[in-house]
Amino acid sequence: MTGRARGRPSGWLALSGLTLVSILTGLAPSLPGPSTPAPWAAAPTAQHPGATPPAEDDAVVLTPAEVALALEFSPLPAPPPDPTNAVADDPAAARLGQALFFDPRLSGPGNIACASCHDPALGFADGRRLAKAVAHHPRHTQSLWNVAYNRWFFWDGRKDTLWSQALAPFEDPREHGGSRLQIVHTLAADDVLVRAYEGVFGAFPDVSDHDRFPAAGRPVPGDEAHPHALAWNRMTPEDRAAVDTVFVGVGKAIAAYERRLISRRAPFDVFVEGLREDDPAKQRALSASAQRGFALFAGKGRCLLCHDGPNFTDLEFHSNRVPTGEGVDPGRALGVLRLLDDPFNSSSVFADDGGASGRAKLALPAASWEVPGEFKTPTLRNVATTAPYMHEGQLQTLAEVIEFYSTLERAAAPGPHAETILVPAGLTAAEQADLLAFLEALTDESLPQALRRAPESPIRR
């Protein structure tokens, strides 16, 4: 998949599935209109609703063109490398990161861990409409499933690496409510954490002099009178750099753990594997209803226009027109500005490739206040386990999501420069049930239990 400036489709050939289907079947890759059948949708046959049901031993009810498209959505490849994080795939870093992920001592009040809002039992989300940690947050907590594949992070894309994303909640007063100095002192007070850190990153600095290294402190842009800012600003540049180095190490270790939270072996994937291997037993992993749901996903429902590819996301930003609370959340428009101003972005001195990949990456996004309210397209893998949905948790169930996009009733009015691809899908009740069956067939929770809890030690014994 290729990047598209400000999330705008650069032509429908950018949709990888359509391109291959066109090659395989000779179908034109033209975009179906709201009342026009998708070009790969077959006329009613024994494989589609309204005709004779398939025989019990007929595992596949898709048309050949739909089968060709399904092959483009699985398998999910290995996560892309992260050149900005030299320990991204280091097992020792991942074990340390897993320990830190579940450790509430890193928060200001000492009772909030990353896992408090990204609970493994709740799809690595929190089940709430809006996030709540130290205080309430105006946005919904996103799941961590398959975050290793993301290009941008948070709903507004204000972070561009997984390790940098992991740092932000620690110093957000609504989330962990802590500071980087407090985190460094927390690690320094735990000999096992220090040993684990040094096994990955090298020598841990001596921060025992509290005149040089206050108990709490961080930059607080716009509020230089804040106690954290006062403590931070009286430190020497060299001491601040030492603290930043450990703080970044914490983020990179947590990212190494989070890169292991992969969902890629759902019933849909088994079904597609069965198509490739001509294995009827594997083909039966996906019900006829779920198969029809995939055909709707790719055709009449037009879902793949944003949820494209094996991770079921185009990785970009769109206006979903779901009604919001009071005011206008600027979304990506503000997120771009925050990203470019971020001292931990991928072009910074903290990137392990010297910022080379970041300089190329950050040359692409541009903020535009003409198009507020655009948010990142989430993956649909394990989507059935992560309710509620949307950036404010406005829709409680997947059935509500499908009904909303089927009718667009109560949809927010599009802005003057908004995208025009979102139109009512017009799905019948039976079609909505089939689409729901397909989305539920993207559930894979085979992640080992050992990755769903704190390790016995941050160091493998």
Given for the second form:
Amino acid sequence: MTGRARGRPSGWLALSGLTLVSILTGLAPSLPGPSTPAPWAAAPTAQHPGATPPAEDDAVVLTPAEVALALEFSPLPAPPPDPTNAVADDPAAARLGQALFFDPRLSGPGNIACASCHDPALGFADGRRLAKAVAHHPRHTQSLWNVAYNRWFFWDGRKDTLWSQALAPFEDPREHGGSRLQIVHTLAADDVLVRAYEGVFGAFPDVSDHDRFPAAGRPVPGDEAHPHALAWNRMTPEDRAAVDTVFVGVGKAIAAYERRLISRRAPFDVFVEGLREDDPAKQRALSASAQRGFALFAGKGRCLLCHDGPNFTDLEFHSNRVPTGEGVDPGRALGVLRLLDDPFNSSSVFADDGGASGRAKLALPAASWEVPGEFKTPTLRNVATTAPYMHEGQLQTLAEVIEFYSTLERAAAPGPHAETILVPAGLTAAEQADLLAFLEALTDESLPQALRRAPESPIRR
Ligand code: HEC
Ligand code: HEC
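Moving from the form predicted on its own, what structure would you give for the form predicted in complex with heme C?
What follows is the entire complex, opening with the chain shown before.
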């Protein structure tokens, strides 16, 4: 155990958190049978002594304890509401957001859209080891599958809402390389976008006076001589607020779109539904190998200690000791300082609940914030579609990831606060193949084609 307290969200994750605690303490109160051992104390297959050997035509090879665990990993419920974004589930906002997500005019050079790096054909990622748009980026592009479930954004958690996350790449010189003033002018020059915006958020400000509203500009902390900063700083506070309101609206619309990028009906989910309904046809959705892989995931492999719950992530930060390149990336330790300093964080005036939920959220996990070298645990849903892996794209394939955890031979030296829960999983070649089959059975690409490209118009008919 790490001995460190972790902030845990309420709701559905609390259930799996309970399971986790019970597994760790060996009490397993939710598991059937009077003395069911902790799953990883048991052999991961049906050869476990005491388990009834499966009949020839039996589709299920899991022990009752493993079945009970599987029921906790599916189904994935609808995403939690976002009280900081009043249009989070508004279809008109999502349609506008989808148009903006694919629109390269919102970038400095005019040729980069969110979709340039989050390509729907590449699992809403880019297939590269490290990201590249206007310039190279030191981190690997995260996939957008199931982002609606996250509480913190980026590998280091420096954003705490989906809409405020979307504002960062626009002004990042390595990504869109643009500025909020340029974005507002781009919208203002497009009647259809203005109408779409007004349909969702109300009146669009008049930004036609270029003395009051320069063509480009944004705050540039630490570089007040930057042309963007000079332009921004000479505006009145009222005009800056008008620009910020549109900029935040752009983020909230994009978030409404991203909330629809959901994967939750994979073969694993059909299998679990089959367990619940006692339906052998559905139970056959998961091969015996992938079932054994689930048992390893939850047992000997100990993956569930961090990839916990039906989105296969505890939504928090850990060091899994994946080897890093040159330079030290402090991860969460720096991310949290940037989050607290962020004028768009969830406790700001831009949050539609007046910052109430944000103040509670930002106060909660302070105790675990100072640990360097921690990164966000990614979801494993659709993970087979998003290679390469890890925050620097260090590992190329899922087989490599599994081998990494199995031996930890390539692991970086443990830091001063190393996670003692991370130990070599010691999986045999056959077990590694089973775990791979399980991870591959988490793929659901049924997202409609219409959500994978720019809409014909940003206005809902
Ligand atoms: C240059 C390529 C690039 C572009 C362009 C880009 N992103 Fe990203 N995106 C990344 C990288 C790299 C990360 C991880 C960065 C980090 O952790 O520091 C990321 C992270 C994210 C995340 C966080 C996911 C999570 O689970 O925490 C979201 C959401 C996201 N991007 C959405 C967007 C949106 C919306 C846009 C357009 C406004 C966009 N991105 C433009 C490369 C890009
Ligand atoms: C100590 C917590 C922890 C444990 C245990 C753990 N992981 Fe992870 N996992 C993480 C974190 C944190 C990351 C991201 C690390 C980074 O990029 O630096 C990650 C990344 C991954 C990724 C890459 C996903 C992506 O989108 O890049 C895969 C796949 C993965 N883990 C699978 C597993 C499997 C399989 C196991 C069990 C054998 C496991 N993990 C055990 C915390 C853990």
